[in-house]
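Encoded as C-alpha cells, the following chain is the form predicted on its own, with no partner shown.
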Amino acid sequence: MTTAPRPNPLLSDRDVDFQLYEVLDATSLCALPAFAEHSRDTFTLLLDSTRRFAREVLYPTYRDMDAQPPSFRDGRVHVHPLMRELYPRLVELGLLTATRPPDVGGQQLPLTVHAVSTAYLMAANLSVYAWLGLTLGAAHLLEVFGTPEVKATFMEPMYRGEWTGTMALTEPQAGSSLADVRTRATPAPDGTWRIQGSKIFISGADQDFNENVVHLTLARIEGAEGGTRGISLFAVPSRRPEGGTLVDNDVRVAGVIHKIGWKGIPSLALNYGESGDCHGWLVGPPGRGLACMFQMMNEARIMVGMNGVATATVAYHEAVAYARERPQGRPTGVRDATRPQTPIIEHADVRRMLLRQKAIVEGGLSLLLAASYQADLAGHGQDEATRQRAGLLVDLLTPVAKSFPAERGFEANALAVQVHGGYGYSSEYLPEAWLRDQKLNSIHEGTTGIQGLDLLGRKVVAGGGAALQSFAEEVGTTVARARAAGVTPEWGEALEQALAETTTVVTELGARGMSGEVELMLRHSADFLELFSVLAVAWRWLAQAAAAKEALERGDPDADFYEGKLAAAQYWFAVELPRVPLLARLCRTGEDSYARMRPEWF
C-alpha cells in the first residue's frame, strides 16, 4: 500500500514563525503607535487566511494558467478564464489595503507581516498575485503623490479591487535608461494632459476581468529639460471617466511579448495617443517624476525579491518530497542488488543539492524580512533618528534584497530540476516551470547589473558611510547574540572580519570615485553586489543560528528544526563566506580583463 505524497506546503509555516517571533520578534512592533491595534493574532489572522487560499484554492490554478497564456484578439487581451474569480477572491482577502491606514481603509498592519503573507500566494501563483502586487504599488504612488482628485478619481476604484494598475516607464529604444524617454506630455484647456508615445514589457497593462487599468506613466513635458530631470509622471488609465460613465481613452495594445514565464499576466507593447486623445493626469510635482516612481519602484524591487524566495522555496520543498520518495540505487559499499532501493535523500550529493538550496532560499526569506522590518521603522518609528537610520538601511539592503533571491533564487531552482533528474527536465513535473518562471526576476524591475551600480554608487556611500555604519552596528548586535547562545565562535569572528574588510573596499573605492575615477570604481560593481549579498546572507544565518541555540538551550522539543538550521548556517560559513576575500580583492584591484576587451576581440 502506497502513501499519497504530501500536498507542496509552498512555504514552511513553522520557518516562517521562526523568522518572525524567534530570529525578528515581530510583534515588537505592535509597541508602536502605527501598529498598537495590533498583535500576533492578528498577524495570524492574515497569515491563515492566505496561507489557505494559496493551497487550496491559488496553487491548483498554477498548472492550468502556465498551460494557457492570455490572448490577444481583436484589439483586447484575454486573460485566463479563471482570474475572473480568482482576483475578487484576491482583493477579499484585504492585502491591497492591509499595510495603509484606515483613512484609505486599510488596517496598517506591518509590512514585516504582510510582505510574508505575500510570499505564500507567490509561491502558488506568481503571475495572479503579480495583479494584486502591480495595482499596490500604483495605488499607494497615487495616495502619497496624487491630487484630492486623482485619488478620488484612480486611487480609490483601484484600493476597492475595482480597477488594476500598472508601471509604464520602459520604451523601445530606451530600455533601462530612463534619461531617454520620449513619451510626450502636452497641457490641454481641462487642466489634463495629452500624453504620446509608446512603452513596452508592460506588465498587466490590459486585462478583461474588471473595468479599467490605470498606467502610472513617465512622460516628458513639452519643452522640458533633457534627462531624468525632465520626467514628469502621469496617471493614465485605458479608459478615462467622463459624464458618468468610462470611454476609450485612446491607449493601445500594440503587442503582446510572448514569454517563457509568468504566463498568467502579459506584458505588452503599449502606443498612447495615436488618434491624439490620451488623456493624462498629472500626479507630484512637474519634472519629480522619476523621484515619485522610485517609492514605487523600491517597493517593487523588495516584492521581485520575496518573487524569488517564494519561487525558490516552493521549487525546494517539492525537490525535499520528491528526494524522500524516489527510490534509486543502495547506499555506498553495498554491492548486494537484493537489497531494497534506498531514497535518493540519502545519497550525500543529493543532501548536498537540498542544503545549498535550503540555505538560499531560508536565508532569503530571512533578509527580505530583515529589509521590511526596517521599513517598518522607517515608515512608523518612534522618532526621527529611528526613522532616519531605518530609512538608510533600507535602501542600502533593497539591492540585495532584489538581486539575491532572483540570482541565487535560480541557481536554487536549477538544482531542484537537478534532484528531480530525467523527471525535472520534463514538464509533467513542475520544477522547469517554476525555473523559466524565477529567471524574470533578475531582469524586471531593474536588472541585477543596475541593482550592483545601485549599491556601489550610491547606497554603501550614502550619507558618507552612514549607511554602512548602520549596517555594521546591526552585525555587531546579531554577532553579540550568537555568542551569548553558544554559537560556534568562529562564525561571529568569520562575519566581523568580512565586514572589515567590505568596509576596506567601500573606503578605497570611494576614494577613487571622489578623485573622478568613477570607472575604476564601479568595475566590478557586480562583484561587490555578490560579495554584499554574501555578507548580508551571512548575517542573516547567524540571527538565524543564534534563535536555533536560544531554543536549544531551553529544551524546545523540535531539535530536527533548529539542527537543520544550524547546518544550514554552517554550510554557508563554511562555503559561501570563505569567498568575501576574493571579491574584495578583484573589486580592490580593479582587475582588468574584461574592461579592456575590446568589442571586436569577441
Ligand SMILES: Cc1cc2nc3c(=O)[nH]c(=O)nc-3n(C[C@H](O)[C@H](O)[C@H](O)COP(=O)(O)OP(=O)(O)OC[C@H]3O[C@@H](n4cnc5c(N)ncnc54)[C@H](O)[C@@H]3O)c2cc1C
Contents of the next structure:
Amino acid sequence: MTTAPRPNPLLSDRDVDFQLYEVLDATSLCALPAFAEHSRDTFTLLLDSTRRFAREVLYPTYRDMDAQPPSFRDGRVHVHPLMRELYPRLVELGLLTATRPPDVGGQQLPLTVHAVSTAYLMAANLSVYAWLGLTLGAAHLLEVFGTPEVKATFMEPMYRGEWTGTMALTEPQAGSSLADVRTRATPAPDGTWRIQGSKIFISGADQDFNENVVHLTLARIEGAEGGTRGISLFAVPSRRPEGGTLVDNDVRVAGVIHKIGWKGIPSLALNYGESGDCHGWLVGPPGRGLACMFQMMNEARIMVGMNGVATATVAYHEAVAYARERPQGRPTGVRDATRPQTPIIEHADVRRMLLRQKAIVEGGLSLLLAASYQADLAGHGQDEATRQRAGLLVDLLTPVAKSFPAERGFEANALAVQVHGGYGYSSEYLPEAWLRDQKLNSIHEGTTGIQGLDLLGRKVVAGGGAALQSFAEEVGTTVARARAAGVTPEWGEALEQALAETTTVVTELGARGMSGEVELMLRHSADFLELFSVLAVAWRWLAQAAAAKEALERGDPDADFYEGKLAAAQYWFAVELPRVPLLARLCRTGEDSYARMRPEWF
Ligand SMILES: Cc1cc2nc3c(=O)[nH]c(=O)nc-3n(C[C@H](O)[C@H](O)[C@H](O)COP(=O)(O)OP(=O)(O)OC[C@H]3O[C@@H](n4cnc5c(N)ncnc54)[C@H](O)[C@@H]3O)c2cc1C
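Which structure goes with the form predicted together with the named molecule, now that we have seen the form predicted on its own?
Complete assembly follows, chain above in first position.
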C-alpha cells in the first residue's frame, strides 16, 4: 500500500535566501558585465517558478516513478509515461540554457542561482531532473568544443528540448580508470567516424518521450597512443540526420541495469556499431577527449554535490515534520503512564539526530554555493587575476563539494530513516527511497576514493600552494567577519588552528611526494578528504554564524531561524572540528594498518 506523500518544502526558502543574500552577497555578481542584465528580481523570478514546479508538479510524481522503473521491450526502453508531459514542462522553465549566453538562447544567469534552483527539482524527483542535467552537460560540451556544423546538428535540438543527451564514458574495464577506454573510432571518407565498442551504466541512453538521444562518447582513434592522451570525444546520436530525416545509427541497448535508486532514468549497457554503421562526429581536437570532459568536470561535480544536498535536505524536512507529530514515550524522569506521550522531537537523542542532519545539509548547501560563487568569478570575474584565483579555489573546493554531500548526506539520509523508527524501514514512507538514491552520489562522477586522490595529489598543492593560500585568505575574511559580529571567538580561533594544522600536513605530504614517496603521501587521501571537508564546512558554519549574529544584533524578528543557525554552528565546532588533529595525525604519520595488510589476511 502506498499513501500520498505529505507536503514537504524540499528546501527551505528562508534558508536559501539567507545563504544567497545574507551569508553570500549573490547580487554582487550583477555588477559584473556578464551578469549585468540580472538583479535580485530576476533571481527571484526563476527561483519562484522552479520551486512552484518542483513542489506542485514534480514531487507528487516521485513515489510512483520510484515504484515503476523503465522497462525494456523489443530492443527499446520505455520510460515512465509521465515523462512525456514532464520533460517539456521542465524545459519550459528555461533551466537548460539559463546559464548560457544569449547567442545560444540563454539568459547568462549566475551558476550560483542556477545551482540552488535546480536543487529544488532534485529534491522533488532527482531522476526527472537528471534527464535535463545530462542534456545540459552534453549540449554545453558541444557549445564549447563543437564545430559550427556539430553545434547546429546536435547542440541546438538539445538546447531546444527536442533531443536529450548522455555522457558515455564508462566501459566494463574502464570505470575509475578511463585510461583503459577501448571503444574505437575509425575515419570515414565523408569526414565523420565509425564507432565500435561497448559502454556500460550510461544514464538516459534510450527513451521514448522525444525523438533522439546524443551520446557524448569517449573513444580511441585507431592507432592512437595508449592511456588518456589517446582518447577522443565524439557526438554519437542514436538516430542520425540523413536526407532530411532521422535514420537508425546502429547504437543498440544491450541491457538495462537493475538499480536500487534513481528509478526514473535508466542506466544502460550500449553496443556501438554492431553492424558497422555507427557514425560519430569528432568534438574538440583528436586525443583531447578527456581534457575536454575534464574542463566541464567542476560544474558536473558541483551538480552532483548539489544532488547530495538536495536528497539529504528533503529527507531532513520529512524527519523534522515526523518528529514533531509522532508521540512516543515521556520526558526523561517522568514515570507516570497516565501522562500523555510526548512528541519524539522532545527527546534529546532525536534532537541530536535532527541537528546533525541540519548541520550536514545546511553546511553542505553553504559549501556548494560558495563553490558556485567562485565558479561564477572564475568564468566572469572582472580581471584575469580574479578569474585565476577563483579558478584555483573552485578546483580546490570541487572534490570536497562533490564528496561531502554524498558521504555525509548518506549519513543524514540514514538518520532520517532512524528518526522514523520502524516506519522509516518501511517502503510506505519515503526516507528509505532517498537513502537508496543518495548512495549513487559517492559512486558516479568519480568515486569518493578518486576525489580524495584528486584533492591531495593535485588540487591542494596546485599553483605551488596558491590554491591553499587563497583558501586561507577566504577563511581569514570569514574569521574577521565573525569576530566583528560578536560570534564566540573560540570558534574563529579553532578554525584558524585547524587550518594551520592542515597547511602543515600539506607541506609535509607535499615534500614526501617530491622526494618520490608517492604511496606514503597518498596513503591517507581518504582521511585527508575527510579532514578538508570538516574544515571547509566549519568555514561555512562560521560564515553562517556571523550572518546570524549580525541579524540578531540588528533586531531581526526571525530570532528562531538565527538561533537555530547558531546552535548548528556550535554543534559543528564542538563535535566535528575537534576531529581534525586525529585525521591530521593519521596523514602525517602514515599510520600503516591497512597499508601493510596483505590481501590474503582478509
Ligand atoms: C546508476 C549509475 C549511473 C551511471 N551513469 C553513468 C553515465 O551516465 N555515464 C558514464 O559514463 N558512467 C556512468 N556510471 C558509471 C560510474 O561513473 C562508474 O560506476 C564509476 O566511475 C566507478 O567505476 P566502476 O563502477 O567501474 O568501479 P571501479 O572503478 O571498479 O571502482 C571500484 C572501487 O574501487 C575504488 N578504486 C578504483 N580505482 C581506484 C584507485 N586508483 N585508487 C583507489 N581506489 C580505487 C573505487 O573508489 C571504488 O570504491 C553510472 C554508474 C551507476 C551505478
